[in-house]
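Next up: just one chain, as structure tokens, the form predicted alone.
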Amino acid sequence: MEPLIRLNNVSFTGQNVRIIQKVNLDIDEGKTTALVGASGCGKSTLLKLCAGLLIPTSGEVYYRGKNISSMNRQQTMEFRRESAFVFQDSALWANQTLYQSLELPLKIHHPEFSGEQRKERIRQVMSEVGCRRDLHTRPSSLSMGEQKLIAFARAIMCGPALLFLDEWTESLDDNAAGRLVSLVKRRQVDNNTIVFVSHNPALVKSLAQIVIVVIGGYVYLKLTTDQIREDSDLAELVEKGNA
């Protein structure tokens, strides 16, 4: 069976520094995959390459057998509609209200929605994530944790089957983090594909079915959670990678 995402000999250089080095990796559809490793090892860069947000310096990234960098406009729009990304720093637009940020994905991917339909969908998603802030304010009035909630709400607004999450529970209190974890678990039941970066070993153990260990820009190991449970040395390696 063809993987949902395939990286073929992918390298990436940024600011004259080789960050990702000759990575060959398959992301399986319907699975939850965690990227783990020490700070600065290239996890977030690898996640963005999988999501097509960065173009490899060399090598190719494929989504459903299509090279992401060679997709035409229609194929790119389909990929963007089927996937969503939650950035580590939330990446909310400073010059737009929270409502405008949440509404934009609906305007792009569901132009058939009326203003009232968009409003109802936003209300529904905000209720799901448990955020009750005034949506006519701007991101600068929110804490980083609140910005994370808005960013997650924006990501799930169009019901993507593929989610990329970069340190998505960082800066959240336990209650807010728990709500987002519950939302991810709900998507696991629906066989969504989830790829996430986290330094939280408990989160990795709770959610991941596959764990990718990244060391110095290389994919060092690809493990199932069963392998980690059965081998204490592997469990220790994953634990250290998240430290």
Ligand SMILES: Nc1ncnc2c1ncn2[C@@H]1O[C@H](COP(=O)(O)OP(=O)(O)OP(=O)(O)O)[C@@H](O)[C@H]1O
The other form holds:
Amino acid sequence: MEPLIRLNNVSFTGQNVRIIQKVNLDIDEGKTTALVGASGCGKSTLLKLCAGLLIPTSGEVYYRGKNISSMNRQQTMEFRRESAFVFQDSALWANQTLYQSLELPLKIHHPEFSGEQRKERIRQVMSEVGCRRDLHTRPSSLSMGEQKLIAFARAIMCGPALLFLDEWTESLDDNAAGRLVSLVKRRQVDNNTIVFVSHNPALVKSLAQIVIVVIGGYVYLKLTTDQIREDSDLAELVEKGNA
Ligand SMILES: Nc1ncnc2c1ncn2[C@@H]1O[C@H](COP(=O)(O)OP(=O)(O)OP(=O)(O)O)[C@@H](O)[C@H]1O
Ligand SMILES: [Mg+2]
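The form predicted alone done, now the form predicted together with the ligand:
Below, the chain from earlier opens the complete complex, with every other chain and molecule after it.
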């Protein structure tokens, strides 16, 4: 079966530094894939390359067999509608209210929705993620954890079949993290494709079917979670990135 996403010999250079080096990688549809590795090894960069948010310096990224760099506007819009991204730093718009941030994806991808329908959908998603904040404030008045909740809510607003999550439970309390994990598990039941980055071995073990170990910008190993016997094995592999 054709992979949902294929990276073909992808390298990425930023400010003259090679961050990602000749990566060949397939992401399978309907599976959950975790990217793990030491701080600074290139996980966030690789995730953004998979999502088409960064363009490779060399090599190609394919989505359903189509090179992301040469998609036309309509194909790009379809890809964007099907996918969503939770950024490591949440990346909420500083000059917009939370409500505006949550409403924008609905305005773009569901222009047929009325203001009332958007309001109802936002209310529903906020209750799913368990956030009771006043949405007419700006992100700067939120804690990091609260920003993560809003970022996650924004990502699932249009029901994406493909979800990219970068350190998405970091800075959340156990209850809030647990709620987001169960929302992801529900998406797994629906056969969504999830690609996530995490430093938490227990989370990787409980959610991922495939684990990609990144070391120094290379894909060092691709394993199924069955091949990882203990949490300590994962930690050991990640530790190698520091060596
Ligand atoms: N646009 C850029 N220009 C120059 N260097 C960059 C750029 N983006 C990232 N880097 C550098 O590339 C390396 C990999 O960054 P990246 O954010 O992908 O790592 P990471 O594995 O996600 O780290 P962490 O676990 O700390 O989130 C880091 O050394 C970072 O400073
Ligand atoms: Mg990162």
